[in-house]
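A single chain, nothing else alongside it, follows as structure tokens in the form predicted alone.
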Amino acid sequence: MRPRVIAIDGPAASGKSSTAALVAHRLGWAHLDSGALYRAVTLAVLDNLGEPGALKESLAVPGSGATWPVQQIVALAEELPVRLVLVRDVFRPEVAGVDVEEPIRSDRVTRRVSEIAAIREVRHWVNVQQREAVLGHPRGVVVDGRDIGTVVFPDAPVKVFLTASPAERARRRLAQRGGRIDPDQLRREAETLAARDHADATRPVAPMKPAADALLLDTTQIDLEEQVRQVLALAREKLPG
């Protein structure tokens, strides 16, 4: 049987979380942020196992003395725990008991939360929280991230990729944190989108790209109720029901 899962995927700041929560709000179905999980992982490893100053190289030879191995993430993760928790038909993460929506917003886990995204270990065990949340929920549940519709569910029955110019992306990106917002910020954040593009779609394991029989929707001159539009458009001729 094939989930029931809306799967939208896309780099930063493309627009997928707002346009995934809003389908899942018209259609009745949950919605779950697989990058807030990630997060919440960073979050955990950041307060519980210290942040080294060579994290990447550390992580690459784990045992090796110089910090924590690959291992004792998922250890962790599994202990404290850190969980997705339906809340109002949003699967918030936790953790230790603790909702941690803001925490994992923070400059400091947005700085790491690639490098621990793209461990192997981490990424399968966040895909089978992934799958038991959405095998839980009795309706359907709006999945967005870099690699649902290309690896975490593959069968999904509407794959949805969203992109946006870089320009466009950092523009929404500033507008989001307030102020006003000057060229010299909008290339900085630019350029730290496309650095963040860049590691996600060339690593080595489940990198960032579209599936191929993904809708493709550029959102740069389309508003948000537009792409909700398409994307609920799609669902309806898709999905039975």
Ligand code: CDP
Second form
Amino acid sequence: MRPRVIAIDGPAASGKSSTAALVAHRLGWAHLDSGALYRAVTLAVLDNLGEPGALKESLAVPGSGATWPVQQIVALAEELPVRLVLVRDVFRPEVAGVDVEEPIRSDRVTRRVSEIAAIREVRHWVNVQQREAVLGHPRGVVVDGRDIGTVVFPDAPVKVFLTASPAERARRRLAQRGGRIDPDQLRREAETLAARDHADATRPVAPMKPAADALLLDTTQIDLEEQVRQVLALAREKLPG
Ligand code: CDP
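Let's see the other form, the form predicted together with the named molecule, since the form predicted alone is already up.
Shown next: the complete complex, the earlier chain at its head.
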């Protein structure tokens, strides 16, 4: 049987999570932000193992130049544990029993998350958590990320790949944080997003790319409500019953 999953992939700050949350809410489904799990693992690593290079006995992460104790990362995630907890139809990230939705959005985590997410063993562990979460849900789950339609749920009946221009994505990310936006900040944020997109799209394991059967949705000129409307229209067409 095909999983009851709507897969929403796309680059950083393309509106995946906001779209996924609203689509899930309208359908009465749950929302799972897979990036939150990669971020929670990254937070756990930074808090417990420190910056890469601080430990000897570590393995190089291909393409990053940095080093992380690869075997220890999954063991740490298991032990603490890092996990997803379903709270009112939203899968929230927890580390050692504490909700970490806020600290995982810090710059400290954002700077390192793509390195952690490039590690094959970490991806395998995260994928197991996602599949268990979906299997255990009685209705269906809207999952957003980078490889949901290609690797994690290749049989998902509904797949969307969201994009938006780099400038618009930078503007949205800064607006999310609040405060005034000046051109310098905008340029710096666009550069940061571009670096992360490049790392995510060029890594050897599960690189970010649209699934062959995904609807490509450029949201540069459309608002959140319209994005949600288009995803729901596709879902009504593709989902059985
Ligand atoms: O919200 P934002 O677009 O900034 O990113 P996110 O969805 O929170 O994801 C953070 C990072 O996790 C990404 O830059 C990827 O490196 C990684 N990620 C991934 O590799 N695969 C996923 N399915 C989701 C996130």
